[in-house]
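The chain below stands alone and is given in structure tokens; this is the form predicted alone.
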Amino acid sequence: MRIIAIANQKGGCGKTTTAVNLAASLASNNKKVLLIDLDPQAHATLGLNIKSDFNIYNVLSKLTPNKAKLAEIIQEVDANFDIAPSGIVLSALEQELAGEIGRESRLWETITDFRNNYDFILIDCPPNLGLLTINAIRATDEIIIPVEASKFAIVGIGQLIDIINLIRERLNHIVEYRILLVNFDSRLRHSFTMLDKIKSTFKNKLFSTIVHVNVKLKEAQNNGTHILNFDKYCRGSKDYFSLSREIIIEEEKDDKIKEPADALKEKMEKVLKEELPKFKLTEVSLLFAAPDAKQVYVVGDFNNWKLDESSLMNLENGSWSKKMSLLPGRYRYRFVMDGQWLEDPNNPSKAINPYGQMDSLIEI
């Protein structure tokens, strides 16, 4: 099980939009989800248009008269996702645990009792760097910053940094955080300069996929519901579900790599000996004119839909190309072009995809 706090002290940067879409996203691939609405505005609570007189309040305070378990307040939301409601009580929290004893640890202690069968648990954090943040921070080993395309955004990371750093020294609890560039508007130049700064800012800490702009998002938590719900075809429904594919396909490149070195080496070498003969690699060479862009990408069936350096094309006289070596088969595969998803303008053979859209195909 997994569990992946979503932080960052300002408030309006889609850190809620974010919790919510992603287990969303996440579900809609099979995994079994919790997300713990730690937030006492309780915006995602209300973004699911979910009601209860019990909520994480509840299961946290030791005050309460009215205790509950984790277990009895969390609510179904969609098949394979469930929530663990908030409410406005949750900001008496903070006072009743300052005087004792590892309040840092409330939240930790609770999951750690919780049995139940979640792949992953989702924290929505408040907009602050208190107690209850600390409490998400100590009780994962991820955190997800969504952050946007700003200067200030780029200094709030900093404060929330220091922040883990601290509990790693004091704790000695050990937390990595990934970068998630949100709210992109691709038709702005600016967007773009401040994606190169945090790029170079954070490296390898940022996620390959960027969530654009799309009113869709805001007017789906309006209806109570989350994006798939709402609108399963529009770019912000596509990019959530590319950031939960980009989540689970590292999960599953993590576990093999943890697989014993003698017994991965003999799978490949039985890999190798049985199965390349049979098939010959077939260079393809694909182009893009687009003289004008910053960046090109070809992604497909063939490299798992995923924007990395190995899927960047080459700018050469105001055309981009790449060349890659693919087994027999169809694969389906799009441009993306300083953000912006295209279909091959000089490849007649398309087939429609799953958000209405034309994906281009190529057969060896």
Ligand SMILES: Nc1ncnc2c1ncn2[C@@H]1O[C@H](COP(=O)(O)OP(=O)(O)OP(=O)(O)O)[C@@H](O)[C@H]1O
Second form
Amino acid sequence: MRIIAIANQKGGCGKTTTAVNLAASLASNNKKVLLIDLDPQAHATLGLNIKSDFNIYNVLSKLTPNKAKLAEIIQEVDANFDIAPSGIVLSALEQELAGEIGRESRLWETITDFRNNYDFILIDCPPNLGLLTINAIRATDEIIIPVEASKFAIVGIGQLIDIINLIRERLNHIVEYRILLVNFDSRLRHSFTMLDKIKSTFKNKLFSTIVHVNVKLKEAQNNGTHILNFDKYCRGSKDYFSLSREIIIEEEKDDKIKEPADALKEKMEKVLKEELPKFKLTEVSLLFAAPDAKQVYVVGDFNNWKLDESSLMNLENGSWSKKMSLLPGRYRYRFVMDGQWLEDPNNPSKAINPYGQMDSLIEI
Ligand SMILES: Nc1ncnc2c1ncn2[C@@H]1O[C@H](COP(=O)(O)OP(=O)(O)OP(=O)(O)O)[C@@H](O)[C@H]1O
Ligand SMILES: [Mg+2]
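Can you return the structure of this protein in the form predicted together with the ligand rather than the form predicted alone?
Everything in the complex follows now, all chains and molecules, and the chain you saw is the first one.
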């Protein structure tokens, strides 16, 4: 029985795609799998077309009048593949837990009785390092960190490792972690340069399996299913199946290489230092005209879509503005005006998101 969290505070780096399709692939290897959707965005739940009035919030919250047991919310996705769904209400849990003793261990306490029911429990984490991710790390034996083959993808992994170290020190809980290269575009020479770099740096901390860019993975999600159901023979299916084999075979070997978190963090920082000075930060100013609005936020890939003080815009002469320093890259974003999510009316560059809405795009 193994518990594996898929975590990275960077938004949109393939966590949910990995959690859902790895779960389906492990299940197709005759392993009994439970996927816990621990993200209030509920992308795994929605992406598998699961509908439920009760979700993991009802299990983990002590304050809700609608308390449920884990067994009561679990639904079957496919043979051997169950899910504990999530919902937006889960976003209230962080605040509820904040003042409680043992707040980091709520999920661990909840799933500990389920250890014997499954071969694997996978946990899909939200894109931040808040209490939900901390609960996932506490509950887990292993973490898969999906990263893209880009120079900026590993920015922030040091922080994730700090949290893992903190949990080890405070709660005496040791977690193994591995890096999975995802969204690999074999048409780009740059991808191979990055692959060499990441390989030589992280060695056996990196899965041999590489997940390639494959539009079928997106299409499967938009069609409410996993990749093995959608197109069994596509590249995405092969990649996630190969990952599942690697994870299963690993179990049979007892020579798993353990490397202290500090050493890995040091290596990451070295790569970052080598790579980042070549790029300059570009100052960008986003504007939104809404003189009567009470509050306007700008959220996007650059701030992990986090709606908080840091994404609040400043009102000046009837126009809301926000200055940011960004690394080169392509960023999706939207404005949130008094609770209403809107595109940037002054930016013609847009892309559809999995929910059928338009995100505005900015390219640096
Ligand atoms: N290998 C891939 N090839 C093509 N598209 C991909 C691939 N992996 C993920 N995607 C797409 O990229 C988008 C983001 O992926 P995903 O939702 O898995 O990221 P995430 O890390 O879970 O995001 P969040 O941080 O919001 O939870 C999705 O639309 C998904 O379908
Ligand atoms: Mg996700």
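Computed from a predicted structure; not experimentally measured. Take the two forms, find the largest set of C-alpha atoms that superpose within 1.5 Å, and that set is the rigid core. Positions refer to the first chain, counted from 1.
- Annotation for S61: C-alpha shift under 2 angstroms between these two forms, rigid core superposed.
- In the core-superposed comparison between these two forms, A27 has its Cα shifted by less than 2 Å.
- A displacement of less than 2 angstroms separates the C-alpha positions of I101 between these two forms, with the rigid core held in common.
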